[in-house]
Amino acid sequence: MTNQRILSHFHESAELKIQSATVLAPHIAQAIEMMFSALSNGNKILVCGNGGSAADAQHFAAELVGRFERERFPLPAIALTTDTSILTAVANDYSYREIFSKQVQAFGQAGDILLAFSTSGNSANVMAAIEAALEREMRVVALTGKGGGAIGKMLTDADVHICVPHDRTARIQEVHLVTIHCICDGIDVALFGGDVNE
């Protein structure tokens, strides 16, 4: 029983990734182009999310500031999930809804990108961050699932919505991880061309 349950997790995850690839590839390519353009123009990427999505935000920022699969100069990406003094001060003095939006207002500039993770598409603090980003003439790349929720309705035609076609949070997060790696690889290829193994 236990082995069968484990196998079902692997199979469901693999099947969703294959199913999602064709649907999401054009949107991921659009996100790569948008981010590469912003980075090339001296802009930065701000990243936010809650829980497992906060970990995804930090993972993405680490891949850009450090490296993905090839040596290169550091790229400017900031996870808005890491400064506990800012997070707790804003949550305590204002509201939890504003923990990311205050940072977008502080650090975001026109031409920057907000990479926003919300598996449900309905995270209030991520929505507030998107509102703040749009007010500052930033572009948004939103990674969601479950139909995209309210976030899907907030985005403009200039933004990118990568919505995983599934309702289970764990599966959505697994596709988000592959998406992060696709974006990091795409940025590296845009910078250097070719394949890391060439």
Ligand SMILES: O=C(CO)[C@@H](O)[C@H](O)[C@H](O)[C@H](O)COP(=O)(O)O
Contents of the next structure:
Amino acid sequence: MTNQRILSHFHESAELKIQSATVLAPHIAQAIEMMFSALSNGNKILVCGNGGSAADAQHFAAELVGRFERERFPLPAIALTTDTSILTAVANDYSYREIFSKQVQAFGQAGDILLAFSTSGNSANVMAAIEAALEREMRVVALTGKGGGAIGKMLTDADVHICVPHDRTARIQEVHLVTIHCICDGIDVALFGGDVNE
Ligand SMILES: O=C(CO)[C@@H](O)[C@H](O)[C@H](O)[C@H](O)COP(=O)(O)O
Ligand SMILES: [Zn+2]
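Now show me the form predicted in complex with the named molecule, since the one above was the form predicted alone.
Next comes the full complex, this chain leading.
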């Protein structure tokens, strides 16, 4: 019984990944192109999300500033989920809704990219961050699920929407993870070409 449950998690996850690959590949390719071009112009990437998606935001920033699979110079990415003094002050003095948007206003510049994670597409603080980014002429890459929610409706044609075709938060997060690894790999390939062992 327990084993069956475990097996079904693995199967559902694997099946969704296969199914998402075709649907998401063109959007992921667009995100890679947009990020590579921004980084090449001296711009940076700000990243945000709640809960498991906060971990994804930090995971992505770590792979850009540190490394993914290749040795290379550090690339500028900042997770907006890590400074507990900023997060608690803004949540306490203003609202939880503004914890990311205030940081976008503080650090974001035209041409920078906001990478925004929300499995529901409806987290108010992620939406506020997107609003702030668009006001500053930043571009947005949104990783969502569940049809994209309100975030899907806020994005412009200049932005990229990577919407996982599923309704279960855990499954969506699992596809978000492989997506950020695709993006890291794509940026490395754009920088150096070829495969990892070259
Ligand atoms: O990791 C999980 C569930 O798998 C949770 O921590 C989850 O991230 C949190 O409930 C988030 O607050 C959900 O926000 P969102 O993805 O809808 O924007
Ligand atoms: Zn989770």
